[in-house]
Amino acid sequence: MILDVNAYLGPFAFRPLRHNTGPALVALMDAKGIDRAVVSSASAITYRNTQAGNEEVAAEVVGRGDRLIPFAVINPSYAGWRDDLHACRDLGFRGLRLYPKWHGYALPDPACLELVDAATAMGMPISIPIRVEDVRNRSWLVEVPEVPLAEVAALVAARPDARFLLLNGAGYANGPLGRKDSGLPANYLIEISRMDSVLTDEIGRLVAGLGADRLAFGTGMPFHYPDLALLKLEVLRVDDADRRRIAWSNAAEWLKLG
């Protein structure tokens, strides 16, 4: 079984994007053996409004709940966000997907913390994408950086309550979110799919330097094409029950999937 914490769908603003319809995405899916995957809107990443986009993804996941997770992107610096965030609840999203560096905050902004913290109150894991896509990929309109590690750390250690899902991003192995020993709570899950596994093996250093209970796999599809980050999770060097945790059951569990 292979879930899959790093997937969107609908428009993306800079390129066009193949496989982003609720049906093209799990046909997509079915050809690479993935059986889950949680999605969130591409659009909103741009959107001023964010409920748009998510209202989007709502209507593509209809009829595919079995296959589709639903996760919400809310900007806690757009005045009606807690509307946004209640009403996202009703429609079925399973967690949050936040953009500081596109949406204009920090994460140490007291707006975000309370979106944090009402997201909390209602059972909503929060995932963070470090970035969004490669610099060389980038059009010359923007120039967003990537979220500061530094800043997620803070962030996980300031809400220890909170359930986090760290996308796209790399460099951990070499500060305390990769370390089970820097007095961190363990209450994030890191995805994979920017790492590499054979050359730095990065994901190996943080297997055993974290844990394989704190990984998850992603392929941030339709963004990257599957493959490389399946290939990736076939040539970890760890046992089948680890391969397993870090394919399925540790993120399964975060989002309490029966």
Given for the second form:
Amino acid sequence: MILDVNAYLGPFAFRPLRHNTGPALVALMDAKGIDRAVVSSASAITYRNTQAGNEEVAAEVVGRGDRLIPFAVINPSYAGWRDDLHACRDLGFRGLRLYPKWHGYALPDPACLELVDAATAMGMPISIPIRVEDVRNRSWLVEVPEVPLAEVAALVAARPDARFLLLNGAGYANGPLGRKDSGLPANYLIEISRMDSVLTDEIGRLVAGLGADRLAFGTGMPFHYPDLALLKLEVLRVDDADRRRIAWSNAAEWLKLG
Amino acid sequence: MTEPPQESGSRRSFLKRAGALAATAAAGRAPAAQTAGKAETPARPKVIDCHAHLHHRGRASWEADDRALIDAADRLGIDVLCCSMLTPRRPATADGFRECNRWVLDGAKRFPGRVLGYAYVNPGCGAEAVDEVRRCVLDHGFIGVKLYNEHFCTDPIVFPIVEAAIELGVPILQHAGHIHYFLEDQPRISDGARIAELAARYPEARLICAHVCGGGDWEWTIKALRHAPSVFLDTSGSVPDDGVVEMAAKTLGVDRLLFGCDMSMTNGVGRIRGADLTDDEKARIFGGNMAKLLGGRV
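Next block: the form predicted together with the partner chain, after the form predicted on its own:
Below is the whole assembly, all chains and molecules, this chain first.
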């Protein structure tokens, strides 16, 4: 079983995406052998009012709830975010995605911490894409830095009861997020798509340093070819049980997928 | 490192397969069990990584790192790695690039049949650079020239290198990128438009535009190369974006695309494996086109 914790629906501001409707994404998942996927709005990355993007995703997920698990993009510096959070819960959203650098706030901001606490009280995991695109590809219009891993580490330490999914990141193995003995709570999963399982082998190093129970499979589709992450998982040197943990069970437990 | 135990009973078959088998299938290669005893089956093209690097010996772990490269190639079903080695500091001196090329030659001997060499030179070294290209190709069987960012490829100082490569019948792999901000550490990086301009000046040259998936705005690069039919596009790089290979195939034609990794090994293999192309088209990208370009040197 494969659970992709890093997927998207809808248009992106700076280039066309394929497979970005509900039916098209499910068809891609079928073609690639991916059972379920956590999806959020790609348009909400650049929409001022992210709730419009959440509503687009909710419409795409209708009738596909057995395959697509919606996460809401909430901007805690924007008017009405508390209303949006409750509306998303009522629409069946199961977690959040935060874009602090795109939306103009910092993870330690009081409003962000309030959002994290509110989501945690609702049983929602919080995913944080460390980046959206490779910096070399960026448009001349924007210069959005990556979310610093130090800020992420501070947040996971400050909110031990919350559950975090760290997406589209790399460079964990050299810092506290990548080590079991760093004193950080075990309240985060690291998604693998941006790292490799050969040569630098950061995924393998995280298995050794943090544990296979702390990793989750993700692709970044439809921004990315899903085949890249599938291949990383395929050639990763772990045993059968650890591969299943990464592919499915670590994240599935958090999402109560059974 | 040791191989993991064989999996048993996983629902998803791709999780059971070894990486090499997966890459083999993706490249249109028939698994051995299906070809055994069928002597009439035509030989499949080798999987050739057109853009790889051996490690500079200033790095303490160079030998283990080179072995890890071969191990990764084995796991991913890559038969041949076309390698260069860059000097740690650039612009390279003549002594610096000659040392790198000696070590590449040594690498080709350490990994026979797996490593082929590009001669890396700094065109700014003039006759010494041209002589090095000739020495590497004629005396040591290097298969091409690697140019980095010491000069724009349209700078006349580069032309003697291009003319030597034409005379020797070898391709030039040109480091390239088009990024919408100034790269302070690469003020003379070439891009697809400059490579197209060089191709117009030397239509008989065999030019490869390097790492479209590591060179910034890949849509820009593909469009810039559209009317330069003698330029090949290396698909390597770490950027995982969907749709690159399909746009390149549609705009440039499948026969101008060369599989490469530039050390981003799973991304390099995965994007060709995942592209919405036929098995035959993938096989041409994975190695058939590069084998033709090398004219029997593989």
